[in-house]
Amino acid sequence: MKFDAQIPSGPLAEKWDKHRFEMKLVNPSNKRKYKIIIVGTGLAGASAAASFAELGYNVSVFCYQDSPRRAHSIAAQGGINAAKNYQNDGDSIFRLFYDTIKGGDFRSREANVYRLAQVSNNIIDQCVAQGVPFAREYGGTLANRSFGGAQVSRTFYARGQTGQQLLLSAYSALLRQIASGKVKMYPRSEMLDLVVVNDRARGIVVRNLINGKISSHAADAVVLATGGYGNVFYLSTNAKGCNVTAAYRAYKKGAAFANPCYTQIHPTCIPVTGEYQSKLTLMSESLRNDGRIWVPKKKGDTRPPNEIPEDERDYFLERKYPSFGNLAPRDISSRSAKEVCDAGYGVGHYKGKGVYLDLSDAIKRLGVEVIKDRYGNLFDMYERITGDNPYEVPMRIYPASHYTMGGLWVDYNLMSTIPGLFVIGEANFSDHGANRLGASALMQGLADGYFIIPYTIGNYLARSGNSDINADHSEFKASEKTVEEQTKKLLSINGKKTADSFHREFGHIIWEYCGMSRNEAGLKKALEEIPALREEFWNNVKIVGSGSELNQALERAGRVADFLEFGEIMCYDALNRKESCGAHFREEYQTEEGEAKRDDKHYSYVSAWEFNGVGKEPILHKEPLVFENVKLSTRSYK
């Protein structure tokens, strides 16, 4: 397995421009000869599809939802970063680059992160031109707000609906290309295998979720934009359908999986209320701009929050991190909330797993109407779910699985270790290191789709030429047979437990031993419990219905089967990395103050894992991280 990151030479600020000039081009008339498959229609997939079609390529797009606009990007709330410096508060491309590198605890590539910061400003211009209704100041200029991990205001937002508005703009651009005939859309189609011919990605095998038909689709290149694997924990802020299947099955075909243990736990989620829950709901990090996070100073204090005097409240983030306060990065804020709850200061009816997010000071200072204008839909959502009015009483929040920084390994061109397989958005690992800063997910998805992969895929196609391979090739038939056999196997088990019950049990294992904090003993225990649970799954899962109809039980079972294999890779990665960095917190490696303790001498690398068979330890490859423009330092927000 070869790991050439393809990073251009030259000064950091000139690498992307230099690379674009050196890339081979496909002339406009020749673009019509190439076919590209895209899997996923979130911000990355929809923007890439619209861009490819606009350039003249023939594009086939697949999603398992009934409409591309139902992609999970629509759930993003808080905003999208860009280094416009409209507030004149000291922002710049280099500062956005540095904040992102530092926020990721110095575990990401300089070149990729700098390029992300470079193109961020273009994203805002593109989205404004497409009609995204970003919030504006009284004079009409675009508004900004702060987000965790930054001391400048660089986050553009559309109330608490930023993801929805951005996805609608990308969706509109995609629909235009569907209407023009340059994009063929395949909704309710789930990718179940990647087809590799002569060591190149040449297509996919999908199952029609309405009638169960298995079909193959060939192309000159395949782009995965399938999101992250946060549902590995069962309870997460992700939509129930989000899964690891597409990425994991590409991994089994030879695509390396990078940094799988880097999973982000978001600090501002509505707390769990019982074992019956199937998912969790996020409250946007943007609330931390005006909200103050606290717990009672007295253990087990059950008084209503408004009856607890100011001097009996512990604003623990402000106390621990005075420079950033309530805007400390997500990993640090999440661990701090867990710490006070584990110590007995938590609030709420379910095991005391909650802290207060209090906006009363901001309401007094700014007035209800201003807060309603900024966060009204978030407040309405919170009240519908909890029954509490957040204008009158503080919200209760607790950390939950939200985003995954790990993903398929890609080079500077966003191509995986399989030539012709490109991976964009949250499905790749490339930009966020060990911790993503808030409002950077939307930035990366649109950067990859609108401004990076349209260049880099052209370079690949110009060098590789047209493929004469079609869906009748023997490799496609072999993949179809594999998919059909797994479907028959799942349906034949006829056990006694549902796939969801296995997923819930598995999620408890991963959360307990590879969640917000990890240790060697726990990870080794998980690596004992996961294979046993997986064996039980394949002997006792119950799937009703057939494979020739709409069958959500079958869909979920296939996804859970992949999670049960993928979870081991996460644990191997966490066990291998004997340091604490960002969202990967190994309890054995922390400072006297309980902060993450990095080991730059031994672990300044990307962990890229190669498939070695189900149930076997995968093969570790290391991509060294070289820092020429930033100085490695202890990450401090105090």
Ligand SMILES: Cc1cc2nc3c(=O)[nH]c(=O)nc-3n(C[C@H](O)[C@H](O)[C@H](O)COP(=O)(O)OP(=O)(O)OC[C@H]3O[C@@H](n4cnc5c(N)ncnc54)[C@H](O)[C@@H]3O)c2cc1C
Second form
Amino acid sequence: MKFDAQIPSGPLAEKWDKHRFEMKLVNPSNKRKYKIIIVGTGLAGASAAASFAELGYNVSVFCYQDSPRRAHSIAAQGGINAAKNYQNDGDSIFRLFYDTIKGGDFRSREANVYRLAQVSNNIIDQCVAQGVPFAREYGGTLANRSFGGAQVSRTFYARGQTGQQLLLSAYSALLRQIASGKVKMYPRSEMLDLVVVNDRARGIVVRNLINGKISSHAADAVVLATGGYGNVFYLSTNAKGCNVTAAYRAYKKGAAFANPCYTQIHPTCIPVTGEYQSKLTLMSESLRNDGRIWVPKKKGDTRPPNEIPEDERDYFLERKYPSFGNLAPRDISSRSAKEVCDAGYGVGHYKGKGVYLDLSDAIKRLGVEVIKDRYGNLFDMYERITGDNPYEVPMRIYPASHYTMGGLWVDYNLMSTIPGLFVIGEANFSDHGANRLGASALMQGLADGYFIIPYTIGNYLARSGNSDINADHSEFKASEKTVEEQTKKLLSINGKKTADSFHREFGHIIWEYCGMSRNEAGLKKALEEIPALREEFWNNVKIVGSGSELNQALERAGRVADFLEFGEIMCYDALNRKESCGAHFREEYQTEEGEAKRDDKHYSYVSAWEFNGVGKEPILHKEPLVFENVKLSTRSYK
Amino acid sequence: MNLTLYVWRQKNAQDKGRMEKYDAKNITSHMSFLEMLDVVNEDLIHQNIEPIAFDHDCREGICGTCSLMINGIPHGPQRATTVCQLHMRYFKDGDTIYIEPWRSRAFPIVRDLIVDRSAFDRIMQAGGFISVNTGGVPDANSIPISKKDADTAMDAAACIGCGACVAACPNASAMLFIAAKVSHFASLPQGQIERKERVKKMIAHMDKEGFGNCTNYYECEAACPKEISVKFIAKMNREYFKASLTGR
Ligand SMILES: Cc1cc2nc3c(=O)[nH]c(=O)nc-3n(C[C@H](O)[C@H](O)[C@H](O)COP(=O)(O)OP(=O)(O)OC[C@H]3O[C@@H](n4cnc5c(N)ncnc54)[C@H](O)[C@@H]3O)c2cc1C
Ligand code: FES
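Having seen the form predicted alone, I'd like the form predicted in complex with the ligand now, please.
Up next: the whole complex, starting with the chain shown before.
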């Protein structure tokens, strides 16, 4: 496998401009002759689809939900970053770039991240023009808030529903193109295979989720915008349908998977209440702006929080990180919470897995009305789920799987190792290194979709020309057959355990051994337990109903089957990386104070894994990371 | 707690459908309503019965996918709450619960509790957008927008497109859904240029899809999990009236 990141030469700030000039263009009158498939309608997919159609390409779009508007981007709460410096507090493109590189613990590519910071400002302009009702100051200008990992205020937001508003605007742009006939939309369709002909991505095979029909779709290029694999842990803040299937099947067809072990655990989620728990709910990190996180100083203290006096509380983030305090980055905050709970100071009804997030000081200082204006909907949500009123009782939070920095490997053009297969949004690995900063995923999704891939895909199409391959080609038929056989096999097992119960069991393994902290023995154990569980799955899963109708249990089983294979690559990756960096914390590699210890000399690279057969260790390729514009430093948020 | 459920089962769009009775055993008050259904479904699978199909995804009240009629109320008894966020503490041991899909001519049933809401996407296609292409737009701060207008726009834009308003309306009207989108854009300077055309096209398309008309029952507002106000319907009616008077 060849790994050329295609990073343009020249000074950092000029690379993207230079590259745009050097890229080939498709003649406008020829654009409609090129067909592009996009899988996914989140921020990345919807924005790319609308932009392609506006340029004149012939576009087909797929998603598994009943409407493109329901992609999981809709759930993002907190906000989106941009280097506008509207607050005059010293922000700049370079600072956003630097914060993102540093936040990612120096495990991302300089050139990609710099470009992301550059286009961040265009995103805000675009969204405002589309009618996104961002929060405003009384004078009518845009308001900002601060987010973890940054000391400037650069996050734009629409109440607690930023993702919803950004997605609805991209969805509107997409619908306008559907109405004009340039986009054909296929909702309730799940991609189950990528078709590669003569080493190029030529199309996909999908299952219609209503009638079970398997069909093939050919194109000149395929774009995956299928989101992250956070549900590998079973419990996560992701929607129930989020999966690794599309990315994983592309991996099996030859696309390298990069940094699968970089998974982000979000510090502020509502704790688990029981074994039946189906998902975890995130409380926006923006709460940490005004909230203070603490546990009782006494182990196993069962007094209600309001009865614990000030001097008997341990504000552990403020204590350990005096300059960032409650705004320390996500990985640090999550690990600190886990540490105090593991040590027996945790609170709440389920296994003491919780810490307090307390806004009572802010309520006293600012008044209930201001807090209501800022966080009203989050407070309501918390009360709905827990039955507690956060205006009176501090909230309880615990870390949960939230975001996956790892993803399919892409070059500077966002193309995978399979020519013609592009990957955008959370599904790729490109910009966040070993840890993502808050409010940067929305930025990346829209940057990829609106402002990067419309150029780079043109370059690819112009250079590779039209294809004459259609969906009757034997490779498509072969893929359809594989997919049909897998469905048949799943339905024929008729064992004793449901797909959900396998997923739950598997989630426990991954959370335990490849979650917030990892060690060699645990990872090796996981690598024994996962194949055994997978084996059991294929002999003992029970699915009722048929494949030729709407069958949600069958859909789930297919996704679980892929997670059960994918989990192993995560563990191999975590095992290989004998250092701690960002969200990847290897217990063997920490400083005396218990902080992550990077090993730049040996691990300053992207791990890109090549499929080598199910159950076999994949082949590791290394893309070295070169830093010319920032000095590698030890992250310190003290 | 133990509950008795009556659930609408219908194999596909052609099937006639019927209510079936199931027991929900060992349910705890911390469970969400959908988690209760998960538990029932696991049970059904073990009994070789096809699990109950229901739509859901985010399970945090924002994607608008979940859509159940519980004892005749869209999203169930708790105000301003989608069914995925409804928790079992609102029920008590021994309760009988009737679970049905949204019922409306414009939302045909797909299977069991799942309906086809693509009519909403088509209404949006008719005009629910601001026609700007990617790129070439002015700086975001070049047009100031008063906090009041931005807040009004956001109040309207909070709609999650779940369709509870239609399910609640005796006429199965989609007026609240359209009013929310029309009011969102009409409150912002960026929405002015297509303001008149938008409202006319969206309403015309609503009629085409077979939704009923609004005769001021206001059941929609009561059922809306995002508490979108019926004042937006009044606003849309004014918009529509003005647009019809002045032509384009
Ligand atoms: C609760 C929550 C809050 C968040 N808050 C923030 C925030 O405040 N700021 C921020 O920057 N980021 C936030 N994030 C992260 C951010 O929302 C996501 O990373 C981002 O929206 C992902 O967008 P996407 O377009 O890549 O994928 P998604 O929005 O996940 O879309 C994936 C799409 O792919 C489709 N799909 C997937 N698999 C298949 C398949 N096999 N076949 C067909 N279609 C498929 C789906 O139907 C969907 O349309 C948050 C995430 C969560 C979970
Ligand atoms: S499942 Fe998303 S709103 Fe209920």
